[in-house]
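We begin with a single chain expressed as structure tokens, specifically the form predicted together with the partner chain.
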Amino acid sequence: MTLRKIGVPLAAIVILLLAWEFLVWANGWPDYKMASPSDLFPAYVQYWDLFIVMGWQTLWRTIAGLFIAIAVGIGLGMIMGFSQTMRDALYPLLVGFNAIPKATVVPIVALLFVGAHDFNTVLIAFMISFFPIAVSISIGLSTLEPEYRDILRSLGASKTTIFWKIALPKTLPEFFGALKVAVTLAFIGTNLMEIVSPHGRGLGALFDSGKTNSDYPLMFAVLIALAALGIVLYYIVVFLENIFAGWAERNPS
């Protein structure tokens, strides 16, 4: 069963580089057009330092963006959930917010606060990644059946009450679900402020070296790396979701 669990994605992954070395190697592409698995392994060997020092960077001003998005997106959620009149006023700002293309506000962010780096790549991680959660949250409360409610508030339980034994749990499985979504789009957020703001720092930033120096190889290595990142975090939540949501899964019988 362990086996099948981890031998199955395993075999997946070397197939999918075999197939693109094959790729690559059946049109004679030079690197500088697309560079092949191969050629990642120098181009990691070689920049291995600088891979640990922005693959952390980036990571934990991903977190860092993830955990205010949750702290946020839960506050939100919870306002729209509970009060219908909050849910008619802030719907539309928030899906206009969201509907706006990151991409555009990065460089504005990177002005309004010029020099902090860091700040701006967690605010923008934050920007791209709260509403998912948001949304979960909020459609989760209000969509409780009142006959749950009822079972509670007839033994004169408080709202409070309702909430921590009934609401919040029951919510969880939509809010791990948005937080899937919203782990990869914090990358997205990361990046774009890495690539973007000048002098900057993080995978995106060694991403861009590579094109200003032409090192194609580089720039495939650390797509790849992200990519094994994303992986990562996602896993985490869904380690999380089984410890904390499991009920939710039906098991097959």
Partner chain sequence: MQNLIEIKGVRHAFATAAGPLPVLDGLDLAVAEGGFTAVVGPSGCGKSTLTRLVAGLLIPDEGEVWLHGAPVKGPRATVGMAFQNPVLLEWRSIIDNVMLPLEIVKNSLSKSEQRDRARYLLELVGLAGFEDKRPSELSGGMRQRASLCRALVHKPEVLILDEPFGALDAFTREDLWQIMHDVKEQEPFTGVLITHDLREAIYLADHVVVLSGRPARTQYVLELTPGPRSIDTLYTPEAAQMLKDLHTQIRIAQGRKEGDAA
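Given the form predicted together with the partner chain above, what does the protein look like in the form predicted alone?
Since only the chain itself is given, any partners or molecules it might have are not part of what comes next.
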């Protein structure tokens, strides 16, 4: 099982890279038009120090925004899950906010908090990733079996106790499913701000530098680095899911 979980994804990645290499070779594209996987290694060697420094900057801001999104998402989800009135009031606002393209919000935030680049980047990462967490918690709580809730209330349990003892375990599968989506969204938010913000830092700024200099191998190397960081965070979430909600997994027959 472990070999399958590791070997199959690695095989898929290798096949994708080989297909990418063949596509570039078959079309005779030069590296200033379309970089191939074989063009990326020299870029990593040349800019290794920048990848380490800027990759860390992107990673910690993304994680910070994600943690804030988790805290706010769980809080909003609890409020909406336990109160029909608050759900009716907040859902349209959250849906409307989520429908706004975040690429249009990034320049506003960058100008609103000029000079506070770390704050701007973490804020956008949070804004773009908290919605699925809030919705998953809300749905999990609002669909909690009423008999469980009534029994606990008759025993004097508070809403907080009901949440921790019954509702939270029930919502964990939905929560981790939403968190997997939120991880990728947080990276999108981080890099949008890094690209748009003046004097930006992080992998987004490195990508923008490659674009300015028409350095396609560097640009694609940044994209692969971002994908690698996203995969690492995704599998950290999967690891935590197996620990706290592994009971919910159903293996197909």
